[in-house]
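Only one chain is shown below, in structure tokens, and it's the form predicted on its own.
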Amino acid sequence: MKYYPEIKLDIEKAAEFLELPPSRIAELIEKRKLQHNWDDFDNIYRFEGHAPHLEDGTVLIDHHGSFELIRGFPKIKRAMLLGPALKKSFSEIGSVAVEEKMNGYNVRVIDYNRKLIAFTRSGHICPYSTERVQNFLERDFFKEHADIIVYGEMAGPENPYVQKYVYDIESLDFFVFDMRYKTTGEALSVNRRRELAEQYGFNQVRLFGELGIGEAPEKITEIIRELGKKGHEGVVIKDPEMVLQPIKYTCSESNCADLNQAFRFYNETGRDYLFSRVVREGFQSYEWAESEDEFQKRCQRLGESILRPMKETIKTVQNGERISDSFQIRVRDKKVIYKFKSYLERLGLYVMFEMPERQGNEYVIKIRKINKSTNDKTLAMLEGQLWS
């Protein structure tokens, strides 16, 4: 069998634990698809993009030739039009729970070798969410429940993925929304998680209630306008055992503020992810069966947030300045800013670290993180090059 000198992982033995034959785990590994963690975790492996079996981002950790998996976080399908969608999804149980969708990033965290750390959807170790996580999470938690993954959410304005002030958050906060066993990826009925969250003092999203399934489309409209009306993003509809997959419901503010956002930097941003949002819009339009007012003040709405920001972005660039991202960190151990930074870069993002402040306990670091692509796209346009 080929020798793979950058990975220490024993072939056979994992070929085993993962119930594939060893020739498929060495050809994962040589078509990049199995790779090992950065830095100090050259044991830990993630499967990047499609595995056998297997949801994108999980991870696998070598224990000296024992193996333990920690499962991505199965994807979460949306719904276009609620009423539909619900009876489609659970017309086999009689109620569903509805819980917010923050606007974050979401993270998995287990203990490993005494430590909190935290796992990107990707599966990569992220330095950042890994010292924030300490502060946020009871370490007794994962000793008495050792086969459990904490999935949460990320969120506040000092996140470097997606900086949000609408949560009343100073800096940034985790937000407990699922808790699943590892290797199998079951997941803890919502009642169970919230009582074990609750237990150790752990935040959590919040909870609107248990619907019945014929009251649920008339009640979930009227949580996502009031959600709509502060710039919250959702909810996600739950089978309250966890057993049917959840699906996921958004408001008009954040569908226009994702576009906001995108279009500024729109040559980063893929064309699935813009087109999406405004499908959404259609089709919620449609459900609410708004009046021509209303339907006016979405367009309106719609239109300003694509078309306000690339304005922008063009002025920008015109007056000789470079379109940006701009947030601010806090950490208390100055090395995980050099780590961090150099994530960010193997990520192949390009980013500017300003010196760090100390405040108080912490270092509060500023970020700028260029895009560059904008940047010499509407240069360029600016110069008279033709759209291809």
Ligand code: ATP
The other form holds:
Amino acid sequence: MKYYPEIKLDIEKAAEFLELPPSRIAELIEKRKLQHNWDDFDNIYRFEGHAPHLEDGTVLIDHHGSFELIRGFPKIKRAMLLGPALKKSFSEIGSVAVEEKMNGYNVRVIDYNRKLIAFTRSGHICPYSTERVQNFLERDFFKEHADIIVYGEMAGPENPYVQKYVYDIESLDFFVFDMRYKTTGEALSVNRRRELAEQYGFNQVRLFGELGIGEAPEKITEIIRELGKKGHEGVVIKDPEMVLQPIKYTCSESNCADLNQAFRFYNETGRDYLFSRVVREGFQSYEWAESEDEFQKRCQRLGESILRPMKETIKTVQNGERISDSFQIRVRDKKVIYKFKSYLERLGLYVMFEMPERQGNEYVIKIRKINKSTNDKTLAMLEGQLWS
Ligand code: ATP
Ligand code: MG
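And the form predicted together with the ligand, for comparison with the form predicted on its own?
What follows is the whole complex; the chain from before opens it.
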């Protein structure tokens, strides 16, 4: 067997645990689809992209010969037309649980050597989320339920990924939306999960209730209209038993807020991201059988969310400034700042950290992410170069 110096994993044993041939594990390592997680842990590994039978971002922990799998969070498919999608996805069951879809970033938490660790969706250990989560979750839960992984949304303005002010959160907070068993990946029922979260004092995403399939499309439409007005994102519709796959549905306003943010940096955002958000508007407008007046408002909202930020970007670059994304984080331990910086750099981001500013027993650090590609492209256009 070939030797991979940077990986200490016992390939034979890992293969047995994952029920895969050792040659397959060796191949995953060779193709860099099974990698070391960074940071202080040299026995935590991460699957990059799709590994066989495993969700994206799955993590493998090697406890010196015995293994543990921390599965990635499964993708949630989207309803474009609420009525038909509910009928098709949930026809076998009588009712669905409707929970708020919060707009932050996905984090899963486990207890490891008497400390909580937070993984991002891609399976990286995020030093910032890891520090923060110690304040949000009671460790007792993990001692008493060592076989459960907690999944939740980190939301609020002070984070590097998605800054939202609409939740009345000053800095950052964690909202549980899922719990799964490590061994099988099986999810706890909505009620059981909510009960447990409540028992340990965890924040959770809002539950709008359990709705009969017949009434669900109309009731969810009402919920979506209300959430939209508040700038919230949308809902996730779940089988109360968590056997069938959940589906998501979102508000036009949140969709447009995404576009608004994305078009500021028009040259770095994936085209699928932009296109899918435009298509959603078409389907929602159709399903809601809007009046001409409502339709005009939607057109206005959509159009402005695309054009305004682009025009702003062009003006900014023309004025000799550089467009950038600014946000701040808050930490207790100064060491986390440097760990986090190197983490972002390893992810390939170009970031500038200002000097930490002391606030009480914490430090606040302002960070600027430079969007080089959009700056360069805009400058080139202003200098008369052709698009391609
Ligand atoms: P994109 O936004 O580009 O489609 P994404 O990976 O962020 O990609 P989402 O569309 O946001 O996927 O939908 C899934 C995500 O929604 C989950 O990963 C989770 O972080 C988040 N989420 C928020 N609230 C809930 C909830 N109540 N139940 C399940 N997931 C939730
Ligand atoms: Mg999201």
